[in-house]
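Okay, so here's just one chain, in structure tokens, the form predicted on its own.
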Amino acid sequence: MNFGFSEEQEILRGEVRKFLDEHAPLEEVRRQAEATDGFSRELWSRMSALGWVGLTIPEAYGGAEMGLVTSVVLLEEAGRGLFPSPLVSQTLAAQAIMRAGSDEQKQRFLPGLADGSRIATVALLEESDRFDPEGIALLAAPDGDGEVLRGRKCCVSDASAADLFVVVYRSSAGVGPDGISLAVIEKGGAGVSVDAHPSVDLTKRVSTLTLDGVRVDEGIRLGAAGSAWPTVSYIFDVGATLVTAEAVGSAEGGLAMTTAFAKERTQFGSPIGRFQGVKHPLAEMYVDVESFKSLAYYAAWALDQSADDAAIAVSRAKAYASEVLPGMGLQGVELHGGIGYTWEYDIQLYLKRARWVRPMFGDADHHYQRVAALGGL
């Protein structure tokens, strides 16, 4: 296909792109990814403004009701800079509700979501680590006309952050999509509590995210009880093409900045960059980088027009990404040297970044294995 980006599109990379670099360059990004928050709310509220918060949500709930492929464009950007904030998590959130949720449940939380108003995000995961419905453990258990929660949800992106969480978790007992469930619980509530823990990207945070007796109605269930696989199937699958499409932007940025300092740094009375030892490596990682952009970008298209083989496009992108990022960010430290591996020099950051990148959403094997899966092998 002859994919391209939009006139419209194309201008929104160049304003996030000028916004980034002028109120988050690098030295902003660690100090904020130091903060008790781990992002700057002020630049959070200015984003809110600007709409790119809530690209994706419906223009009657006060978003811009753009698809995943500007979305795409817009976290390209912030992963070059390795911006912190919660994007990521927030579309994702907003995807549940808008596919789940009922009339009334749209208009109580979309709304906030998409002025930035309120932060939210998906609570998946659980000790498991399954991407499938075997994953979901967590059970609930029958309270009158409603249920209760009892449980963790391990490794949720921007917890500490976020003032929503939808959860995933079972209505009935069983190994397979039947019975899986989506709730939207708020934090402060009694029984929710929020646990950081450490993560080797500081600018990405991560929490367990604990339930003790939460009550589940139907104000706050998306659907109705166990009908939630399909919608959590799609939200993996988002989540899976919006941290690649993030991870285009990271590795690009990381490939300029070891570039730059190939054709700076001399040895022997010349730049290092001109040795095959050094010249040929950063080809290599070239080429990588617009492979798995390209799925990336496909990815998203074929998620946005419900294509058949966008489950297929999604493992493609994803599974490339995680397999070369972390050979890509060690390759960034090595070529410049020793001071690579030092605080003070930022393609750590992006080695890091990489590391945070590959278990995300599944890692290389997993995606590997859906793919032949879902090719019939």
The other form holds:
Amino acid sequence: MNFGFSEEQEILRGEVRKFLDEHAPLEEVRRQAEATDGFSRELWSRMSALGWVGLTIPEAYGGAEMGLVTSVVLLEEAGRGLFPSPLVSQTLAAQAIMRAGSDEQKQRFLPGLADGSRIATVALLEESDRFDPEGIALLAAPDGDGEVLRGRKCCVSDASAADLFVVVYRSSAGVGPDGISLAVIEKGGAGVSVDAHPSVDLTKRVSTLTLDGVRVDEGIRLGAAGSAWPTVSYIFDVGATLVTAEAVGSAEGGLAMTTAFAKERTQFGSPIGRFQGVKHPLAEMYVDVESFKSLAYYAAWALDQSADDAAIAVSRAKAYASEVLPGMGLQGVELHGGIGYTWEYDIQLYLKRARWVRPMFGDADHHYQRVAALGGL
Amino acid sequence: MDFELSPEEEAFRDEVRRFLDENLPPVEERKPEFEGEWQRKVRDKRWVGFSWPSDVGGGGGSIMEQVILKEEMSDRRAPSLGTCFMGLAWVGPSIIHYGNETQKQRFIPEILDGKYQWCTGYSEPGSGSDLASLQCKAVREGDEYVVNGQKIWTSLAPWAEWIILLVRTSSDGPAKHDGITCLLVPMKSPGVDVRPIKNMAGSAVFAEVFFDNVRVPAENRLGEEGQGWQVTVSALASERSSISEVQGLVRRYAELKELAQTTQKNGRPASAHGPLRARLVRVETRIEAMRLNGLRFLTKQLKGEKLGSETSINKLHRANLEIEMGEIALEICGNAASVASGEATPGGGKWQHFSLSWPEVVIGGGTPNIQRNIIAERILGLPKD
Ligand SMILES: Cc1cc2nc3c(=O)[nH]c(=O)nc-3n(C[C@H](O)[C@H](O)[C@H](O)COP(=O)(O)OP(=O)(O)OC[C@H]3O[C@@H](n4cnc5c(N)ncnc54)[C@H](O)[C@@H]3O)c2cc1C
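Switching from the form predicted on its own: structure of the form predicted together with its partner chain?
And the full complex, kicking off with our chain again.
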């Protein structure tokens, strides 16, 4: 029985923390987030060289062949200082290819993702903004021995930086899980365009991906047409877990910042952290972070083990996190007083991150409903 | 991460299961004489005081084995292991840690055998959360202490034979903790007067206890004079990873879920009503978070580290959950919730009773505000108020 990390994982945590403390303190994060693609290419290459970008990719394709539990360590640390990077997107795209791709496709795509020379993301959502089969309406038209896609995918993370998009669509009309397909589409191909939007959280870029007559054939479709729902569903679960892990870090980062402020800021002749109106909300935040942290760790483990309770474990973690994060972000700003409202001061960045996390891969309502259904309520 | 048991742990689990198969009838088939037989058998197996050292008569079990034992017992709804509730929970551990040989030999076997009950005399009318301000006084006269003062909220006092008592022996020290001493006092001592207090659920389980020139032999002092705070705090801090509390909540939630699914509200099961459903599933998720928090605490213990203030996390969860589950149950029962007992209300009144019992957990073990202070001050390092 050991519900903790291995020595190797703890070493990784230490290394990532040291690396990010040195290269990505918050003022640096702000600068990096303002770069064209919203992150530092230079740090990306260095992290790739350290093996962090391809953490979950099999060794045969140049990765470190670690489980999601190890990615949790990496993302928790990345979240702590709001480090901007396509790590989550890259991992999800790689997972989709690992699960549903042929040997040839793995050979073709994974090494570039493992060494960070190519960046990939997943294009899942549409206007429906749903994380279930009903939400996927983009319908391919048959075209000889292939298909043609015409439509849009919304809120695609890291799309402006991405070279590859793992796109979810339908090969046959319907609303259920049957007929859903996945394909790897390259940027720069005919009919592929990205509209980058201004984002509220500068460290999380969102775009719309437009596919205007993009041809999909067997070479780039992951698995048989119409058979991809299990993979898509898995990607939703991995996404929810990784985003929650990253949110553990950001929530702890925000809490640490507000706690430090409460020790320092003096009013009525005493540090404000002495007042229970200040210290009790901070204690409650601690309880919540520790709790969704436990849920997230277990979810990652359950996914790695393909445990029977993996889906409900993921939903519990994301539901809890989505429920409490925005409140933590709001409290963080409020407890800082006027300074917290300024663009200059960093606590507001944590509120924006919390709001980015809330709907990502399903909000509290979505996941609680899933917990209810899976739990036989 | 790994949730597997080692081969030795599995063997132990199998042993427990075999024992339960052979010795534990289903709840409906348990006869009145069963409880006594059960207690004898588990005592023979040294499962009472299972984690206590074997030289004092305990089981010498490891932390992990204890968790396994409790889990198996709870799964099968076995009666408690031992009957001396407070003796097993903190009086015994305090004596093992701070008592002299004579005290260990005198008290520990009887706690294990469940010869009698202990009660706990810490709180006073003027000293609850601020326990260290206690005033009940003891003055040394020769080989005796003479005790005068009052305790309150003393659970089990109406039945207990012994009380573990905190008294003030001095007011001189620099800190108010300094002058506190711990005495072990027979409840039959002349001058002890117990006045039961009825709680809002209607039962009189706790009491006021008055001490009027009660003479206590000095050999009944546990630890040194002035060491009482340490003696009792160490016992309260013999914290567990809250795993057994979680099992209680899991069982309660299962009953609540059944109530929600079998009770009709506006022509549909209560569990199908959006707001109730949302509250239920929130409860379920928090119980699981508590369980996993407990496993993280357990992992820490297994690595040989001591648990600290982090156990307040699960105390706060538990406080919220006890209250919330009671409120959900009453809402499901609807107007029948105003019937205290009998056929006319779902569950025959158990939810009404449950929903009036939360203070045992929420107030009895240190209030939520005090838990928040503990987290804020000892974990986050904020200044004391
Ligand atoms: C069912 C039950 C069984 C019990 N059994 C025993 C027993 O066997 N032996 C025993 O010794 N005691 C026992 N107690 C007593 C229990 O430990 C005390 O009730 C508890 O510590 C609170 O003390 P109090 O009742 O004096 O409330 P107070 O300390 O007066 O608290 C009143 C309110 O003020 C709040 N408060 C107090 N201080 C602060 C602060 N610094 N900051 C913010 N809020 C604060 C509290 O949270 C609470 O809400 C029992 C209590 C109950 C309810």
